[in-house]
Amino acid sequence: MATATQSTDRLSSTNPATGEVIGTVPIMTAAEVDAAVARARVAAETWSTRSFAARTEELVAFRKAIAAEATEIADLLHRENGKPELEALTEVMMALGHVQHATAIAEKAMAPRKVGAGILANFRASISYHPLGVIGVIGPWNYPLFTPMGSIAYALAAGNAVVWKPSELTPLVALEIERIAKRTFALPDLLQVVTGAGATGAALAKAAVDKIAFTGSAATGKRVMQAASERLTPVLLELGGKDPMIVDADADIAKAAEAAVYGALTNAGQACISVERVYVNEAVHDQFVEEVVRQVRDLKVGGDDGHLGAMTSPAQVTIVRDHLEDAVAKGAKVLTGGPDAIAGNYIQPTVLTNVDHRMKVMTEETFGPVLPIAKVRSVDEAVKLANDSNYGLGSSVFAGKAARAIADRLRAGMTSVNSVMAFAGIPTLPFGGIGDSGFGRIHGEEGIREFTRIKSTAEQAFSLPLNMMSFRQPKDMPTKLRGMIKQLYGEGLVSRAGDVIRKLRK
């Protein structure tokens, strides 16, 4: 029998391709969320004191257990999220890559390091990194395993416990990972899942966690940040994107077109780092468009072996339809797909030309299988348009010798040169954006340190006759300080603080 603090309400998880209910989960109350956080706190106190070797042993067991059930987990991803089987298996593999990488680099990333002590040369100065405690992770529905694992794996490897709130559209995958965690970790509350809709996520953001890692829309991210502010809980926000691609005149057009098609349409365009707009030099525009259209027409939509699956969220279908209708009304040309090629949760891959920044499809996050291509006169125009956005997550550049220079001009957290999305598949690279795409970084050594507190330590190595940190000073101290200022920072600059210390000893 449920207590007053427990909810008997259930949430259904539905296969977006068929409409079939494939499972139900409890809608957890704020009290249940708080209880999970309290249990995680106890687990964190033990986990944080374990050696890196001991934590590694358990994390390796966790990874191997997930890998052993990769086929079953991918099948659940396929049914719950709607993505094709191949993409589901790829997601499992990428998630496992992050568990492996986070485990391998944690000790190095958190190793104490010495730094210079400046004028206080009689001190040893060092920086150390320590687990925060309990991390709240709020995951998305588009990559319900890979994306949250980019926070979960690094948080665990850094010595924290995790409470994970998955999207209400894809809770079953999270529960499967929790089941494996409880079986492989000695501490059963080290990784817990709390299920529910927006209210459950808000409860986690307001709970007594030490950091919130959120992935989702900019609008929801702002609400999470506001809720977390009640306790001054720090947040890591991985939000939306409107990722641009630039194709210059000297690019390999066939490869650029292949990358654009994949970058825009993989996971049915439901990726925060999807290619959402392409700027192509007018000299190669028509050739590029022709190649893109040819490749798109070879794609299969639907079925276990399809290239594109069903859209996970019916609400997202509505947004995509709105963007397409807005673009057509403002003069965009539909080369494939279009607003009339939407049936239920399936959207045919759509290529648009004659697009500009008056259209939603070029300025707002579409998050669907749409590839708008704009013609530009120069690289300068392309860069200007690419940077004309409040978002700043990923980007890509296809060009010859100037590719890297063009990439450096883009206002984005990440750029792939002569590729798309590669930065997400390289676990050593920090992942994150700027502007409306959020802040903070997951993945890589920065991803480990994101879930630590930084401590600075100053240790006196030896005493000086003249103690700067005392009220007991000689009467001529002001004169000595004036001399030190000139020598350290003025015209009489000395190369080493030791020279000043020797003068102080006189």
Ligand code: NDP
Second form
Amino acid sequence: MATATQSTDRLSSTNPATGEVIGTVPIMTAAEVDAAVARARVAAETWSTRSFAARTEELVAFRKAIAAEATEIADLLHRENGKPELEALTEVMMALGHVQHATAIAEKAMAPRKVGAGILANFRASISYHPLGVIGVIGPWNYPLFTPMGSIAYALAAGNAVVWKPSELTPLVALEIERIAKRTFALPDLLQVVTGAGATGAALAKAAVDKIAFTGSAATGKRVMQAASERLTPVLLELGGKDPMIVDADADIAKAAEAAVYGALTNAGQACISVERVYVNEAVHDQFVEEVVRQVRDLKVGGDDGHLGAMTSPAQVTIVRDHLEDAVAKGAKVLTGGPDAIAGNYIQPTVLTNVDHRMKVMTEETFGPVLPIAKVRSVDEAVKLANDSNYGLGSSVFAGKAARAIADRLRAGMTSVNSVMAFAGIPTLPFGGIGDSGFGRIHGEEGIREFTRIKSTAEQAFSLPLNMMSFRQPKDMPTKLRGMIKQLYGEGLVSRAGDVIRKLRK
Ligand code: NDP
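Moving from the form predicted alone to the form predicted in complex with the ligand:
So here's everything in the complex, that chain up top.
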């Protein structure tokens, strides 16, 4: 029987392609979230004391169990999110890549480091990394497995327990992973899922967790940060972007077009690192557009084997329609798709030209299968427009020899050169953005350390006659200090602190 604080309400998970209800889950209350966090705290106390080898053994079992059920998990992703089967399988594979990588690098990433002690030359100084405790992960609906796993795997490998709030649109995939976790980890509360809508996520942000890792919109990210501030809980925010692609005159146009089509349309454009706008040098603009349109016309929308699936949420369809209508009203040319080609949850891939920064489609996150292409006169103009955004997540550059130099000028957390989205598939590379795209990093060694607390230790190896950490100082100490300041930081700079100390001892 439900207790007073236990949820009795449920929400439905619906297949966006068919409207069929595929399952229901409880809408958990704040009290239930707090209870899950308390159980996670107990699990974390044990998990954090295990050796890396012991944790590795369990994380490998977890990974293998997910891999064994890859087909079933991908099928659930396909039905719950609307993405085609191939994209669902790709998502499972990429998520597993991070479980493997996080497990493999945790010990090295958290290895204590000796550092120089500066003028306190009689000290041994070291930095060590320790698990934070309990991590709250709030996941999105567009990559319901891959995105949260980018935090979960690294948090677990670093020795933390996790409480995961999936999006209300995609809770079933999360529950499937929780089921596997309960079976494979010795501590059943190490990875728990709390289901519900925004209020459940808000309760997790306010709960006694040691960090919140959030992926979603900038607006909700701000709310999460505000809620977390009540306890001064640190947050990691992965908030989407308006990723630009630059195509210079000497780029391989066929390859650039292929990458733009994939980067803008994979997952029906519902990726935080989607190509959301393209700036093409006028010398190759028409050729690029022609190639893009040719490739887009070959794409199939809908069906299990389609290139593009149904949009996950009707609310997102409304946003995409609004951006397209706004662009058309301001003079954009529709080459494929367009606002009139939207039917239910399906949006035909849309290529636009004659676009500029007065249009929402060039400045706000569209998060749909839309590829707006702008003509530019120079690399400088392309870079200026690419950087004209509050977002700064991913980006891509197609060019000849100057490609790396162009990439360095982009104000973004990540850039792919002569490719798209590749930084997300390379598990050693930290993933995250700047500005409205958020802060903090998942993936790579930085992704492990993101879920640790840094401890600095200063150990006195031997004592010196001159002890700065004491009130018992000789009378002439001010004179000595004046000399020291001059020697160390002024004209008479002495490179080694030891030399100064020896001189002062005389
Ligand atoms: P949200 O930012 O609202 O949702 C992301 C997650 O936050 C979901 O799990 C959601 O739960 C949860 N959430 C909602 N309200 C709160 C709250 N007050 N406190 C804590 N958690 C909360 O995304 P939307 O679904 O509204 O999408 C809107 C826009 O966000 C899109 O148009 C797109 O631009 C962007 N987006 C970016 C993503 C990315 O990968 N960076 C992913 C998804 C969206 P629930 O779903 O149950 O409400």
